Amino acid sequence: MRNNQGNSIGISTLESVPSKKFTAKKLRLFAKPYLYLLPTFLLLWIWMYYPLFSTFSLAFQKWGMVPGTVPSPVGFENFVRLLTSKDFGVSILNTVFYTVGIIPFSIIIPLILAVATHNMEGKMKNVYRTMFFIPLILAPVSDGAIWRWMFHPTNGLVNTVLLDLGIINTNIAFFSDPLFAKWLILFITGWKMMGFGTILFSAALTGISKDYYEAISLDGASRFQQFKDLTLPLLSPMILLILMMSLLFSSQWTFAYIDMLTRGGPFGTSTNIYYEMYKYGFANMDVGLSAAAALMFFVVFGIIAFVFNLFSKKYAFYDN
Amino acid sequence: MKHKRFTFVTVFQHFIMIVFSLLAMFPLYWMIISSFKNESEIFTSSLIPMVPTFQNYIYAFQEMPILRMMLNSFVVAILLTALQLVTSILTSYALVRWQVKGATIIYTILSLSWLIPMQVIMIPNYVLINQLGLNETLIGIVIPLSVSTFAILSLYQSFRSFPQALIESARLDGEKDFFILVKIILPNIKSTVASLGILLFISGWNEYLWPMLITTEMENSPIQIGLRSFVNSDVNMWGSLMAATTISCLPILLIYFLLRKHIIESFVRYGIK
C-alpha cells in the first residue's frame, strides 16, 4: 500500500528500489492516465470518429446498403448530383430557415419571460418557471404525437376551433400544406424549447447583484435603460452561449417533428438537411448522397462552430 | 401614483406569463383529457370529459406491448445513464489527476465529437451493428451511445473546480489513484453527478433517431419508438394514441415533479444537446 508514495511525489523512501523495477513502474506511471482515458476514446474511435472518416469516404462511393454487395468508387458523381437536386437547395434553406427561425424561442421570448417573472414576489414566480420548462423535458415524440392530434386535419381540436369561430370554411390540412407546414414545424420547436433559454436566463439573472439595479436607479435610469445597459451585458455570456447551442443543434432539435409530422413534406417543403441525409440513406438507399451531404454539412457547421467559438472568446466573458 | 404604476405592471407580467403558461401547457392538458374521452366526444373541442372513460387505455394496452416498451425505454435510459457516466468520470478524472502528454488533442477530439450529429455518422453505424448481429436489441441502441461527451466536458468543469489539496493529501498518504477517485472525489460531488445523471436520463429516454434505427418491432423498441410506430400506421385511434401517450410521459412527469430543483439544476450547469 505504502510503496509507491516515494516515486509518485518524488520523495526518496528509505528502501531502495532496483532499477529495472523502476522501469516498469515508471511505464505503469506513465500508462496509467491513458487507461482510464481508454473506455472514452476506443469507445469514440469506433462509435464517432471511424464512422465519420467512413461517411466521408462513402460520399465518394454509391452503394445502396444491400447486403453482400460493396460500395463501388464514383469520384465527385454524388457531389454533383446532390448540388443539382432541387431537395437539396430546399433543404438549405430550409435548415438556414429553422436555425434563425428558432431564435425568438431560444433568446427572445425566454429574455422576456426570464426577466418578466425574476422581480416576482412568492410563489408564482417558481410555478411559472415550472411550467414554461416541461415540454422540454417530455420526449420528442410525445410532443409530436399531441400536436399532430392537434392539428388533425378533420378532427383536430384546432380544426374544430377555428370552424366553430367562423374563421375558416373547410377543415385545413395543416401538416400537408406548404403554407403551413414548415411554420409549424418551427413552432413546435420553438414551443419545445421555450423553457430551455427561460431557465438559463433566470439563473443568470439570480446571479447579477441587486447592488448594481440600486446605483443604476439612484442615477435615474427607466426599467428600460436599466436592462439596456446592464441586464443585457450582464447577460450577454449566456445570451451567446445560447445563440452558439441554437445554431449548433437547430437542425437536430426540429428533426424528430419534421419526421413525425410532415416527414419533410408537402413536395419537400419543410425538410432540412439532417431529414434529407436521413430519407436519402433510409429511405431511397442511396449512401452514397447521405454521406455527401453529411459531409458537406459537416464541413460547413465545423466552419461556423470554429468562428463562434474564436468570437465568443473575444467578446464573452465567463467566470468560472 | 408610483405604487399604482407598479401594480399596472405587475397585472401585466402576470397576464404575461400566464398566457405564456397555457400555451407550454395546453397541449399536455389536451393530451390528458384526450386519453379519458370516450368515442362521442374524442372529436369534440370539449376541454372536459363528460363521461370519463378508461376504454382509451384499455385499447392501448391490447393494441401495443405498452409495458414491454416502458421496460425497454427504462433499460436503455438506466444503462446510458451508467455508462456515460463512468465514462465520463473516468475521463475527467485522468485529466484533472495528471498532467497527460496530448492533453490539447485530447480536447479537442472531445469538443469535436461533441459537434458530430447522430445523421452524420448514422450508415457506418447502422451497418456495424448489423454486422455484429446487434440490431433489434437494446445493445445495440446502448452501446454506440455509451460516450456523452457533452457529458464528459459538463463533468470536467466540475471535476477542475474541486479543491487540488485534497487529492494532493490523499496522494500523501499513499492512496491508490482508484481509491481518490472513489472515496475523496466522488462522495463530494455526489450531487454533481446525481444531477448530471437525471440529465442523462431524459435524454436517454427521450432518444429518437437511433433507437428508430436499430429497432423496428415494437416488442424490441423503447416506447417512443412504439408510438412512433403508432402514429404513423394512420389508426383513427387517438383516443388510444393519446392514452400510450400520456403513459410514456409518466416517468419523466413523475421526476419532474419529484427532482424539479434537481432537474432544473442541472439544465442550468449542463445545457442541453
Contents of the next structure:
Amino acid sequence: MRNNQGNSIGISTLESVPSKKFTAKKLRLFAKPYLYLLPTFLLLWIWMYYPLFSTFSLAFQKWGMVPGTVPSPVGFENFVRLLTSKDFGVSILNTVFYTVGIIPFSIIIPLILAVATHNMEGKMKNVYRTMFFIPLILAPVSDGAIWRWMFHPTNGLVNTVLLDLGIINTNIAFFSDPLFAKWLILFITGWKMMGFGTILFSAALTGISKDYYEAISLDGASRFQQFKDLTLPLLSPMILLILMMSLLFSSQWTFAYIDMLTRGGPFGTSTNIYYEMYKYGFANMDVGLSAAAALMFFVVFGIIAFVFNLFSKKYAFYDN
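Moving on from the form predicted together with its partner chain, please list the structure of the form predicted on its own.
This part shows the chain on its own.
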C-alpha cells in the first residue's frame, strides 16, 4: 500500500509540473501583446484621457489655478455664465463664420487644383503640388510674422502697393480694423490649408483607374461630364472626409493666427471659441469656465462627427 501510494503521489506530482509550465507559458503568451501596447496606453492616458476626464470634472468646479487652492464645486454655474455671456455668443458666431468660410479653401479650390495638375506630365506635376503644400508645413509663428509685416499699417507691402496705385489715400491698419481683421484671418488660414486638401485629392485621383475614363470617353462624354459623372462620385468619400475635418478643425486652425495677429480684436470681432477658452483659462484664470466651454463643444463636435459618419456610409460611393 505504501509503495502504491508513494508511486501514485510521485506520478501525480510529475503530472502537475508540465501543467504548471503550460499555464505559465499561456499566461506569458497572453500578456505579451499587452506589454507591447502598455507604453501606448500610458501615453494615451497621460496626454488624452486624463486631461479629458479632468476637463469633465473642472467644468462643474471653480478654480483659479492659484497654488495652494483647491477647486470648489459650483454645479452648473459655469454653463449658465457661458450661455449668458455676450463675448461667448460673439465667439460662436465667429466660429460659424470661420467654419463655413474655410470650405472653399479646403474643398473647392484644392479640388480644382488637384484635377488641373492630375494629367500633367513629367516633373511639373510634383513641382506644382510641392508649391501648394509648402504653406502647410510652415510654422504658424513664422508665416504669421510674414503676414503681419505684409499688412503692417505703416511700412507694410500691401499698404505701399495700394498707395502707389492710388487705390487708398492713407495707410490702413488691417488687423485693427473690424472690417478687415476677421476676413484676413480667414484668408490666411485658407491659404495655409489649401495644400492639405490638394494633396489628399491628388492621392484620391491617383487611385481612380484610367479604364473608367477610357470607357466613358468612348460613350462620347465631354471633360465636364467625365468630371461630374465619374470623378466627383469616386471622390465622394474624400470630399466628405475633408468636409468633416474642416467643420471640426477650422476654428483650431485659425487659433494661432488670431493669437498672433489680432488677439481676438478689435472688440472681439475676430475671436472664436478656441481663443475664448484660452482667454478664460490663462488670461482670466477661470479654469472652470474654460472647461465648461470645452465640454460644450466636445459634445457638439462629437455629434457632428457622428452625423457625418452616418452620412458618409449612406452617400459616399466606393469603388469596390
